[in-house]
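Below, in structure tokens: the form predicted on its own, a single chain.
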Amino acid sequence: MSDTLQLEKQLCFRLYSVNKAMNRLYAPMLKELGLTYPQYLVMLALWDKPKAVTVKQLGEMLDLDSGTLSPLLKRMEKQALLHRSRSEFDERSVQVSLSAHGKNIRSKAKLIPAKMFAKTGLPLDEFLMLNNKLDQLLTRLSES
């Protein structure tokens, strides 16, 4: 009888290990931009938006609560990557927008996805299939 409580049989541990390995590969590339991995995710979300977004919207995009996101955004504002301001329509709402510096580093970051894809060693069809399977898993887990 197989023991299902072995570490190497846990899907959660495989995903955790893959996440750590990916972060290690991202680190040197992001260091050149002066970004940590969580900051890179914020930048990806903001580069995709032509206008300012609220902290709440950004939190929803990144699946982060405001207690985690707010200190991250404060550090990024000190690095001149973004601006935070109160909404003129609702003082309780904080708007986040890219600074000129934040917009400019986008061009330096453009090569990161291709470099990371190359590091996976996967053919494109397998890479796309893996992404699709992970999306399906995330959807199923979110519905639980």
Second form
There are 2 protein chains.
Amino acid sequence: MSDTLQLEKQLCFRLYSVNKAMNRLYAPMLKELGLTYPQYLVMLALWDKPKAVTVKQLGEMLDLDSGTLSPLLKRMEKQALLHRSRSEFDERSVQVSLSAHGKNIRSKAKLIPAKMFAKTGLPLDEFLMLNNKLDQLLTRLSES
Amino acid sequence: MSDTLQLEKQLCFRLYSVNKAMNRLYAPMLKELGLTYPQYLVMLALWDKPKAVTVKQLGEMLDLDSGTLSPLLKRMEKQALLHRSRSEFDERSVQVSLSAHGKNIRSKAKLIPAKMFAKTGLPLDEFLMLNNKLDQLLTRLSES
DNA sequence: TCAAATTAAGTTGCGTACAACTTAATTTGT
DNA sequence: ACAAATTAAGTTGTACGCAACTTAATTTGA
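So that was the form predicted on its own. Now I'd like the form predicted together with the DNA, please.
To see the whole picture, the full complex is given below, headed by that same chain.
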């Protein structure tokens, strides 16, 4: 009767699918900037801060560990999106800062959120509501 | 003032984060069954069907292409979770069917959705509402 | 003070995702 | 009937995520 294992019913499959669909819509827009989605997240984090940020801080902001970030940042440095340098104060940590190119593409990136909002087809209040619900859910899941 | 590029505001970052958080909660439970999350999705699809399913059909159900599915199914066959065989009627297509082991672990898997629902900490009506909203969003995004 | 513990970043290995491509089988349109 | 188009899987190459591990620097505590 009520089979709990049905694919269509599962919240996490919805999240998985929506996440992939989002990614597919972002990909062509980001490609124009020479970015993947995780690289875009790094750029968002850097654009948001006036100063350089450590790899550890980036990891906290994006919830990614060094196993993901180290090669990702290395690729981004090779594309001249950012610089990396050992901290003078603590030789263990690495400072990540925007390159000129990295700063320049910000203006193009500013157009992206509005385009994506339009593609969701959601009225603003529903968009905000959904955002809030997901934020609550994230908090609960992180506590588990 | 209202910077549209702020990480915290973006719906897609929420989806990205929640999706990862979900995955982390699933991982230890699925590890007991010897499954990854995408492998679990394949098993859900197979458990749901009385007969064998083609790779193409699996791809439609899970929204994955053969570039992802072929190696994934090959790994699952090696773990004796399922069988693969060329269709007699159309030699291009491959039939995927459950092995005895694949059928057996279903009973253990049945406990997972309830555990995950508990971990969301959401009341049932909110859980269903969120599920619906994401389903709507998926439809809109797929149309774009 | 100085060995032990902790911390930050990086490396290795595995499993997705997906674009772009190849191969083989089937369908098609004349 | 049969060449051209289409279709289903699979392969190759790139980029995440993350577990487990290594290395080097800093902190700690007896």
